[in-house]
Amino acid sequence: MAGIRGNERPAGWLFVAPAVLILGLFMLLPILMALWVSLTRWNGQGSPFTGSVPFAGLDNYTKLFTDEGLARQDFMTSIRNNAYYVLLVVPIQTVLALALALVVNNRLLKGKGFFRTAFYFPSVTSSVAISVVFLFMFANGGAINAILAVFGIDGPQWFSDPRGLVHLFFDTPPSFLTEHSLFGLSWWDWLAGPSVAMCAIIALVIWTTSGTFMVMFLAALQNVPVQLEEAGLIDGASAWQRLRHIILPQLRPTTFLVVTLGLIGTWQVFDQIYVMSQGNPAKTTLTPAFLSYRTAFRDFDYGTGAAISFVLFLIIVVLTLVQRRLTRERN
């Protein structure tokens, strides 16, 4: 047995070959490549692995957080959209996830194969499309604003108006909110709340990714034992009870995973931003993943766009640590 054991190592390495070789290659290897370009002032042009380019050091980093100008300010007002934007968007997507599936795992519920398609649907489909779609409904003669019309309300200039939602009930703001100001941005412009353009964006996010999220509670919900709602079904429990202290602890790990699949997705928004607003009205819309593509791709300073990047990297991990903490199964 000792010989047979001893021969196990290299066999294993020789099947895990491909996989190590494929992962390092096309993943590992890249994120080194970008880890030493944000290091250096690359402009794109010729290799950044060479002699010429000058290398910057943590300058790209700095300047992100502690020096004046023009890219902490974009970079401080992406976190801020991007913050407002996790807070609405991963909270409620959850909820209506588990809504959604608790609907179709319902026992009475007739056509359980059309409202799983149904609510699905969405999710498979491209966010391109979905995304021009809703920039039509959304335009100031779109559907949305007719529909506002019929009830005598005049609908918002969605993709123009640049005020955020705290700002669109509070014309004057407090003093002290605009003489203190925190990474480049006033107390005031941090409270601003999400633009109205950036709801549009969040309504849309929340309809394509419920779906997905759906389909991973409902594959929870039916593994519940039945026995345990059956026992609170004996013990007097209300439907409300039931969902609070049997279902809903049973659904922790899911919940978890949703929460930080949510986390991860809305922290790398990028696609629709893209297509609906290009960061616009006023970069009420700019995210970090924008950003970085549009300081790169753009700007031609793949540098700081790389630093970005690393920065939302960062951000993720941070968070997603606090979630699993917060999320942990106490004694």
Contents of the next structure:
Amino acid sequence: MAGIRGNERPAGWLFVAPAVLILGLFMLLPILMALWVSLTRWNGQGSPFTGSVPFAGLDNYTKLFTDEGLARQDFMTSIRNNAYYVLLVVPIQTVLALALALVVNNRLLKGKGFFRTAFYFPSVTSSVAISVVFLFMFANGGAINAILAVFGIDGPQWFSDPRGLVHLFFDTPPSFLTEHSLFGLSWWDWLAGPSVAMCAIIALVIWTTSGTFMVMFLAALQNVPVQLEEAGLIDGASAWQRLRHIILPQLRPTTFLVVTLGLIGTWQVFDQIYVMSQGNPAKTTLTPAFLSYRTAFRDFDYGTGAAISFVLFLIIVVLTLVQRRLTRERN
Amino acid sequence: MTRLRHAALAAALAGSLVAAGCGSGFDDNGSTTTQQSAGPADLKIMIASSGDAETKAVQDAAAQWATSSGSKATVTPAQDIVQQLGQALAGSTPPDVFYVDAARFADYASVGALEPYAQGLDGVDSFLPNLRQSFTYQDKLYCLPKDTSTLALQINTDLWTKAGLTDADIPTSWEQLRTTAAKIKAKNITPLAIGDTRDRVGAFLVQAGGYWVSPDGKQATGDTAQNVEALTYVQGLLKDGLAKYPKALDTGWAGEAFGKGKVAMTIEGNWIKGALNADFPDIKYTVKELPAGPKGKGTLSFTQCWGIAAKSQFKQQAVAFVQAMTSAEQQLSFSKAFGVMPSRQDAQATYQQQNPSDAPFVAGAQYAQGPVNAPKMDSVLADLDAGLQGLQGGDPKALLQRFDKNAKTALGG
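Okay, that is the form predicted on its own; can I get the form predicted in complex with the partner chain now?
Then the entire complex follows, led off by the chain already shown.
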């Protein structure tokens, strides 16, 4: 320890002290405070850190999983909605971002600057503004339904039809699906699929975020040495083979980053829901993040609200770890 | 090396403890709030304003009160009063006086955020009884109603004559509403737009003699024959295309559908007057009382009260302020400024003279039913609204049973 560099360690700590202090004060400490709140029945009056606040133990958590009631039903509905949302958004936005990046990285493309700006533009626009524009587009007499009408399709009432996509195609549920239930929702409800309102939000999010991820893929693509591709060309590899066996393996770290960021961002979706639907129609766009907000600030049930956000945090951590494990095994 | 890491961790923990110690600056000392009973006060007032007109009127009235009493009064219009109040209450620094919506009242009262100053206050009897009921929690009247609005039936007179109808066709009962609506539909006009929430559909429950909860707000009374009858009636209107929800008409609320001339009738409250004036000034319409149901007339009332924070330092001055704001004279001047109905019986007669076209709203205030005033009901009611949104294809009885089940858990716990 006491070598020639023995004094570097305290100096190091001194240098990172401001960052540690700021992160501790504004991130770690609030998280610990929220964790404490999630273990209490604090009703929002005065400080939650006094003896007069009733301690609830894990009640707020068990309410979400084991106790039959509205709290569990709402929470499970929100998990279901968000799961469908993630299942659709993450793959589509990743593939789309990669496709856009390949297009604007093409050496033969003219007006690259224009396309890069155009694709990136939705990402730098305020999500609230975009949400409002989409509300107009998806109105019953809006642009989307007008276009559908040209093709003779009678468009749905986007933000008032509470039926899930799967339910739209199969009207009568098989009895074995309605008879069994998991966490207060019948299998039939779990399998509902995203509602049309959720689909509109999914379309919006894919459109806005694929631009951001395109930029990441683009940066990675420009780091792929041209020689590799040329070597492939000489060996007679087709365009698809070059993409599949030369470019994609080179992009693996970026793909991991994009999918991870996508997973985290989609599980936390809040602002689009808050602006566009507030969980309606019939709770089909309710998400854990919005439910947590509503439970805490509308019902004054801060404990359950905080508990929901910690469960959400766990879901994100576990999924990210699983995803890391999966991509690592293939290496 | 590990020792150093431990030391660093200990330092970080100590740091957070220090920070937590600082945090106890916002400690809970509600019971020992020092009261300044006499002399000048510095009142903070938070309002959920309906618009610039209301903000200015309240600010002017507060300034006038401040000069005459020698105190200071600062009026802040809130963007989202529920969230802003929630934060202020959590930080133990609530505004002294704030608007409390009747639908949210019980939540605030049950957690002890409100001072029950109105209990036994001189002159509370002059406020409408059903409004006082809206602000009563566990037999205590907490706050004075600021104003009120009720639901009534609006009729588009142009579409009415276009459908070949006369004043004789104005519906006064459920049967007439159905037959008239059928006549309008025969002329290819959508008859009625009705909001898809408990705050509109609930009026039919009152007309049938039922309601979601018992009058004292302690019991869920969803699954009753009266309520099933009411919901089945509304469902019938929806199924036969005699009534439509605003979203099905591509509008945000029923008033917009009415203003755009998409429907011949709608059921909305006093606020529709200002909204139509502002957005659709050309529409010609008349206002009537809601058609009576099997158990007579019924409508819903909406109101806010002047709440005083239990943690306010200037409770006495705050009460004086609220009394000044709710005097008959002041209420009438507010109603002139931003079109609300007074909450005092002794001001309503004058109001009706000044606004003869509002007679149906004023009449409704006499028999109106207030919102559900029980705590912890917000998510239950949101669930009920979700059910009502799907009423057309749903089962009224199942919907009411589901509400009862959820409400019992919320009210019991």
